[in-house]
Amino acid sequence: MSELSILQAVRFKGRCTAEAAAAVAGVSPSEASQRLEQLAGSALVSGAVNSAFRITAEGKQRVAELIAAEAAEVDGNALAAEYSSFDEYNSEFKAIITAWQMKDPETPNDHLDQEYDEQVVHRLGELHTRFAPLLNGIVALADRLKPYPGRFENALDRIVSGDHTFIARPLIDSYHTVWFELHEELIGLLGRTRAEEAAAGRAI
């Protein structure tokens, strides 16, 4: 469990506990938090409150630092490669995710049509397995990120056994949450930033 693992945890999370950390690290509750009271002495993190941990300063500034160092034993070109590749699979998550929330432009998603959200998730099911060899590529070149296929499986486990907030609900562990998270740690591994991102078109 590295560190950055923990602090970029904490980072996306805004407020983390000891279970979501763990998610990200792909470590033990026990484990991350252990790290985190380590990181709170440090002042890196602050100090639970309602047993949730924030970044201070000092800790976005390390992860800034660790992710360069990170960034520099990377093969940058190999890792753009990749991530060209995941950025048209971005656009097509981005449209599931529209679709699940909106059935037109003009018409919120109420859920009451099980057939329209069974073709949804069909298309996130479909979606994933197309992924899943992008994915494998993307670990093997940026190791730290070893946690992200087992969260997405568990994700459209969750989904798949009838339980949608884990298609999209924020402050779990949702399949859009890992993506938005796995697409930030792409953006920071290639040293851009999530509002080039945005000008770009980029963006979830």
The other form holds:
Amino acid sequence: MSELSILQAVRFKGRCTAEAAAAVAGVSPSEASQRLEQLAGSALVSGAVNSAFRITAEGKQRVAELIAAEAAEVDGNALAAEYSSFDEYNSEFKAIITAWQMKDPETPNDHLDQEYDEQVVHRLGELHTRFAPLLNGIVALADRLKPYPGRFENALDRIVSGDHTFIARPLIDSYHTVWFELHEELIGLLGRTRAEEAAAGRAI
Amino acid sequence: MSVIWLGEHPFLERDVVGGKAYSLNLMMNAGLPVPPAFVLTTEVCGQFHAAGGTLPIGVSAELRHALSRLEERIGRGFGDPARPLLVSVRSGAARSMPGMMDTVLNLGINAEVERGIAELTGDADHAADTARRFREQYERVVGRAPSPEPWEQLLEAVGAVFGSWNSSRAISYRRHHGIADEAGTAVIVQAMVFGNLDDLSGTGVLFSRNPLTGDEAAYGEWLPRGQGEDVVSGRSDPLAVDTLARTQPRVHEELLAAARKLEQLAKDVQDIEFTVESGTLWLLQSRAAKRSPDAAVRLAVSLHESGLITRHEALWRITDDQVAALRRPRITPESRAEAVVLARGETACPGLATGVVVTDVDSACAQAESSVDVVLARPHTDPDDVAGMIAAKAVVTEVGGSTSHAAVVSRELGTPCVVGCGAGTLERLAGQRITVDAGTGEIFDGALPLAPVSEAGSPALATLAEWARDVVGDPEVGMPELFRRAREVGLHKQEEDAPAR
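Can you swap the form predicted alone for the form predicted in complex with its partner chain?
In what comes next, the whole complex appears, and the chain from above leads the way.
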């Protein structure tokens, strides 16, 4: 597990437990725990409070440097092409998640209409299938991202087995959380910012 | 009988003609001006499927006959470029279900008819736009491009609506909800009227009472020379419906009279779509108006005072959700009137909060830990902002819309959130104490006083609560419980009660 994998996990999670870091970095909780304890001795990560670690300002700086270094190794043109395909899925994904939360702009989804909810879950499952080849293409370009397909699978498994918190709940590895983090990784590896992306008219 | 004309029967069965045709028929029987329409009944749907997905010969003959009667009644010809008849084709299932084809508007357009409409209205762009919308809608519903022959278009559209009854989605919906497959859908064919014909034409929406404030006066929008979805789509800026009172007073008067009549028939506030064609009023649709919680209370009282509903019925007109919304703290009208708006954006998750604006996650978390109410303001949100969003009482962003990550996460958290307030917002707000009204998308200077609507502050609520206490017979019951119990008791007492007038 690379230094970047573990630091990125701590950065994304805000207050990061070993279990959460393990899922993001794709390692066992005990390995993640060991690495976190090591890092907690450095200036990059502050020590655990209630077994949760936090990244420091220096840690964020280090993440930025490591991502820049990784970006230099990645085939940028190929990744940019994958990203433009990702953007199309991104818009569709957001529409699905918004439909899950809101029936129309004024009506929050009260989740009393089972048929409606099933349809949204169906749309998400269908997108997942279509999105898989693109995701594999992305992972092939940036090896550090290889936990993502498994994380998406896991979220979808939980959703299909009836745990709908795995659609969009923050802090847990919900489908939306994983998507949000993947999007951030792509923007970072392409050396862009969300502000630039918004200015270019892409969904953020 | 395969074809039924609306307005020619005192009573029609919902099961046979569908809900939409049922209510159009009521409107016509009440003497209201509705464009002529006929229905292919739900029985035809069964025959269509029994014949392997085609209209039986007898039915298509009846359809052709009905169409020529429609041409006579409206004085136009189907496919005639000089005086074109266009029709709408709609499904009339007793309830709408996923997978069912819904509507094709402007059916009957081909290249010649499009040119005819352009000449008739003097607006070639609008004619082209109408033709384009028709082709797109037709392709979506029927699954292929429209034939240049209007009669073929009609047959195919009718077939597509009947066919969609047996789409796999509709079937699984019916399984799930225990609706019989034999029920079938009806198809309504209705003449379309032109709101874009001349300066005495237009289209609009009228509410029989104001659904935002609960005022008794009718309220609406009017778009001169507008057609179809122009008002709803927001394509053009409509005028207040009062404008019509100045330009066409007789039509305006007729419209208000129709609204009153529809309200009496339905015993509820109506949301009415209408079109005026060369000075003639046509009503296209009328349904119960959606309303704000405040308006719901005022309207329940005023509907009783107008003699339309009993007190018990008035108590049934407000839901637990609406009462809960009224009981939520809100900015008092007096303080809102004086408040300074610092920024405006789009609602992502409604709600109210006050706090000090913090622009980075670490200090948001730190201050929240020491019990300071903070509002997190960010240019946009990244995954690492989530911890700060959890700590904050409200979230504000500079860029991003209602589907952005910030919006999704705030809705999951139930945290009030306003997105897309514009560049420079952070700089202006940082460090200030503000009040966020995420329901309206407004950000106010200072911590405004918040209070729920009280009986003292709302005469309508006081009246309704008094009625409820009378019914319950216990002056001590508190607000949410009071209305629930009054409704239960009211169920058994309806007959002792009478409208005010």
